[in-house]
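Next comes just one chain, in structure tokens: the form predicted alone.
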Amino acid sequence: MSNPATQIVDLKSQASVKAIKTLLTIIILTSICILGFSSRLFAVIRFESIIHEFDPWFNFRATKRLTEHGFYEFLNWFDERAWYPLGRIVGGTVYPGLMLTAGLMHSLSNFLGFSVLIKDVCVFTAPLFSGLTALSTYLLTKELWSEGAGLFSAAFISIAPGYISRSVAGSYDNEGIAIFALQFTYFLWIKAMKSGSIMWATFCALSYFYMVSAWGGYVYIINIIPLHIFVLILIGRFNLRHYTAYTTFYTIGQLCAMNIPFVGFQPIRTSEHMASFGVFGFVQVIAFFGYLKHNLGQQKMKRLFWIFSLLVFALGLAAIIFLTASGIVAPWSGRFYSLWDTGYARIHIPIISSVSEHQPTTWTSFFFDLHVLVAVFPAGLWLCVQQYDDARVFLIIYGVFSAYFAGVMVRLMLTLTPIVCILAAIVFSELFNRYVSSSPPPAESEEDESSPNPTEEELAVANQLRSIVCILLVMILFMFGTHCTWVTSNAYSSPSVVLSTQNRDGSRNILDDFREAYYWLRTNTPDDARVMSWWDYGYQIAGMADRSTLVDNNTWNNTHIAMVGKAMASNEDKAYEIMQELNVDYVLVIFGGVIGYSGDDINKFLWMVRIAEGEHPDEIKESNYFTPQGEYKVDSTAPKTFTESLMYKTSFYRFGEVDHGDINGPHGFDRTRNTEIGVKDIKVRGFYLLISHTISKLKHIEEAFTTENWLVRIYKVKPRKNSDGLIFQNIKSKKFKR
């Protein structure tokens, strides 16, 4: 018998080791959270605390409204600045989770005595939640594999560019908090389905409710979890614990989700939610037959079970088809079809295809956003297949579907990054467990046990090989960290509203044209002025210039957007008629020909034409804007339809006078398209030109403001009574009638 004193010492030693391990885990996770937060601050350090991109400006404006007027006023807010003359009911067309989160953090900081501007809260919301995302990823990976793999996954996701791209400081968008909600919901789901606990399933449903309030990507959760249950049914691993977890999660989660005004009754009336509803009904049938089998016996119920299950499945499918055909259940949306057919959006919904992040993902993008993790990811998937259980089936489904959707659409790289980090962490954890340990691997069979012990030379060689493998792994991880830092610093930390270039001496040159233009609009135009621009800039104009816009980034009304596209693609006379109908006071265009900015409106113009053609096919034809050789050019070969369009004139007005400083270089050289423009004499049409037929003259608009680097150009629309062109046309038409 062992000495009791020795047992007490052993227990104390084990407790001490466990306490040290827990302390180290806490220190490592804290360091990872700090790393994730600090790595997202490059934009603030290099520029300033500012809201980035386009959508974040609406989110910031809505959050400010929420904090100033309260939640109920926010839900009933009618935004007259948007979609003139239609307006927008914000409370019923927005996911309020992001605004509520930032508003609560702002209120909490003020309650604790810290005076913080709501703008700064919005700027730092995503970096703060990156730490929570790392913790939730650690919990999920630990629950599915091991604690070591959990630490690796937390470290990976804290600096992975695929996630940082949506969570840098200033990127105040829904995805900044939604990825945390996604990972935490999955963690709670695994806990619930493992334990069969109603408590964990309820927590999972509440986390799902938060996800629904934050981002439209909640549809991904409500399809992946039912698919997990369905696969477990197919492979014969479904049991009462899974039934309890899913039934509780589905009922509470969907009831909560329907309390979000923007969601409403979609969970029971749209095709995107029918799979989860179908699985819910199917598990009820299985549970009912399980009850009958328990009371009547297995032999009697086996054949009846399959016959009745097939009958229920067929009836359910027929009911869904009938309800969809009758209009009670909404059919699949265009965005859903575009996930399965990459060419669908380009043909049927060009406004979706016009967004760069909706394009198919290239292989370089996978490496750029995931680096070595994308190569290790398949190995992690294979490990899960080899050692699968009820919970790891979820990892396999999550990985396969995320990889497919990320390949279809660049934006969905965001949903792939977490599972890639988890599966890569599993691989690295297993490799380090195998090669860092000094003890030989355990024997796999009796033959291995009977084999002779290795010699000292063989052990020395094995130790050297282990050392080499460990060094290589550390080098790979070091390169991954270096790559993530470089990508974050150079690619994902530049606010779109402030541009930066590098001078020949290496110094930075800040181009602040966007804010310059918006400040001019705010201070030099009437409060009720209406600005026509392409929809990309609607949120920024409303947020920074505080002026009404015709279209914005919500893109809910394709007809209205097509009307703006038609105005931009039409000649000045037709465009003027459209602008008069819409009461437009100013026209704003983005032009990058002077500084070489590739994201200008000339490069987006064909999408304006395509969207306009979809609604006005008799008046707008995309082929009319190409050269006879089928090329899109701005030089002397550009067709007359293009050079006389409002977009061409407002972009290149007075551009022929610009001298780039090259002695031998031509005037009017477009640096973005690397060509000399075809029409250089675009000037204001004076009265003395009324008797001529000179083209490319501004008749109905006049230049109001052009920024320092010509990046933003604003034109004032002339009142109808002062439009010499229309007066001349009326006189001319009357003369011919006589």
Contents of the next structure:
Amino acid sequence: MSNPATQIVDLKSQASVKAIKTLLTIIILTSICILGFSSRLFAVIRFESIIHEFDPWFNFRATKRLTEHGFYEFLNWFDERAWYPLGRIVGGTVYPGLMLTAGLMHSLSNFLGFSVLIKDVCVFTAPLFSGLTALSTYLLTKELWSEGAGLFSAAFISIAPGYISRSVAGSYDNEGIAIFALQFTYFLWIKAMKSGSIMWATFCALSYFYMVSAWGGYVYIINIIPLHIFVLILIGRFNLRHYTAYTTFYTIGQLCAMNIPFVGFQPIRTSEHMASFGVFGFVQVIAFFGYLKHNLGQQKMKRLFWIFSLLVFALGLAAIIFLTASGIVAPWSGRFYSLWDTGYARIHIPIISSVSEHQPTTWTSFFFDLHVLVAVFPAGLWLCVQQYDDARVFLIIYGVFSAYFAGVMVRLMLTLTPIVCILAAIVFSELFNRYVSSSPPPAESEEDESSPNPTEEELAVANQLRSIVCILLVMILFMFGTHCTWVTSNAYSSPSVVLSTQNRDGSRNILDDFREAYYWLRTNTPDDARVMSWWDYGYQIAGMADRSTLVDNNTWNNTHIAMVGKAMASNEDKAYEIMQELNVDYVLVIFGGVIGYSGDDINKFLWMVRIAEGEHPDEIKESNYFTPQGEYKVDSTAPKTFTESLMYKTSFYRFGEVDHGDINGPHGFDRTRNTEIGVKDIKVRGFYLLISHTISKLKHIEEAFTTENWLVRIYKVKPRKNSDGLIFQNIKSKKFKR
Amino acid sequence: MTKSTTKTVTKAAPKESTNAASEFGQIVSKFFDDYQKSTPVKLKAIDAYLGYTFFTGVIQFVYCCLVGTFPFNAFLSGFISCVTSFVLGVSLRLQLNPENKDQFQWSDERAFGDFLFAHFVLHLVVMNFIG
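In place of the form predicted alone, output the structure of the form predicted in complex with the partner chain.
Below is the entire complex, every chain and molecule, led by the chain shown above.
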């Protein structure tokens, strides 16, 4: 039937179809990258190009140090302006990948003649890398399923709110580049595993090295990949290609990982890495026995081999358990152990459980961050199970474990998002494949009785159904896109440094109190002043005000934080002792009572008490800060320990005069707690105003600065009085009067 | 009756064990003979290399146990270099073995090229880590 002419036409049309496909793919991927980039720019357009939140400020400060002083200065940096008086060894406690990436982009663009500020490079790093993440997700899904699914997954991950939340422009944090490294490493792993090539496995190890330098979540990779190999062994699909890929990846990858100063010798010393080590040994044993079995003949010692390999496995497991129990191998660190035992952190390490990102996830977060993808992703899992091969086992493992971890901690929604995007893309691709093509699906063998050739009517009805389903799917995808943009715009584009409210006429009112306070600190205090605040604000103070802080978001020293907590929770005399010990010059508190800001220090106060109680259980007891009925209140029922604490006094100093513009309304109405405060007259000694409930005084500190909306309040610690008790009086001696 | 059965059992048991031992010895010697005869020279060369790296690794480990771990990263980089060379050699051997042709889709030269590339990366990292 096909003569040479039609053959040539077929070939030509095939080639042109292929060319059109490639062109379409390139256009679609480019627009996905642009979409991902622009979707993250809400904050930059609304406010300005500024670093957001808390952690990015430290990363920014470290990057500035890198660009100003060079690579070795950055790697060997000892920061004496943080954690006063302890200091912080930054080189050994930071993942340098982010700073190095931004520093490299900065020097490259300056070298090419574009003089970009390091601040702008840092702000736009995450959106740039989101495009790369979309590309690597496309490659990964293409390897695992098909090109159509790849395109879908790239589109999903470029706008999925779960990923956008940590990679918006200005959020200069590790996750911004780490998710790209994660997806790329997984892509290279699948490629290596399928082909068995040492080259791909080496590239995978190098990509893993980049991931280790970028984020602490690399522990996830180094556990999922061995688990994948282990499951393949269990289901009997382990072959020599897997051996080549895994052993090359493990050895070169771990050696590379140990080059990062922060990781150091952990890969051979901690439990988090023992799984990969165990699987490595087990794989060697399996391969060796496979070789022997192959050469000695199957029948003779098959059973013996199985028994022997089980024995070796049991011995290895016992060895690891023994090493862990005897302390040679460190047990799972608290951060990772609390993923298994969720009640552990609250009792033993209250700092970990106090971080808002570490709370358990509610189902609303799942829908909020993933919309329709989370409903569709189980179907993707099922499709992978139904049509599984060696590589898709990986998807199944990844999906199941990510789903578990995302349920434990809100922060880990981020690790769930890529796999949900991939699996949902598979489902949508299969659906569209089935319902868009006009040829009927292959008839199954049981339906031989029904007429094999569908009639005209049946075809027409089928086509109608198909178009209805297609239209429904497209509508769902439209709703998904709208939801993602709405979520990005309203929930995840807030810089946290600058707050905005809406006035009654709809116009935006910007509250720039934080920067006002930090700028005041920067320009009105000596350079070596030390500021005491709660650890949340440490990085911002160091970054924007450039002053030494006592504790910051790194939270590596729980005792030091507990000391600050004790100072905040004790009465003024005790707090003054602690502040003198630590050489504190200024105290900074956040107070939201005037505008109703709910993230202020009074709301965080119970955590300060709990952390202090963990270290000083005799002096601080949480129950002392509750009302007799057991409630946490700031009004007149608040107990004395609370109202005399440094935190209460510094927050509500002079607040009794505030009447929110309504003269007849209550004075001192705390808008965050929706109540009048109990102690309205916290005054400096010597000034008394209206007689109210109790009168208390600020003895050792004095107010230095309060911002426009009372959001940030800075107090100066008064120097100790002279020991002979003389109060300085400006006496003009009559003798010398001229 | 029982006496005779137990007697036969006890009599049979040592015979079986000696049978198993001699069988095991037979299998081992047969294995070595087969290895000598049927393995190509290329693979034997790689096996010799594997033996060499294995023993180098063992020597390093024993040395570390005796002398102590002071420059731990030096010990680790040397030891892991041996382990990785061993593993890469095994992977190369797998890829060059004509019996495994169906599993690896490329030529011997490509396998060797991959091997060299991995070694290049390995030694770069080892040089950096030795300190």
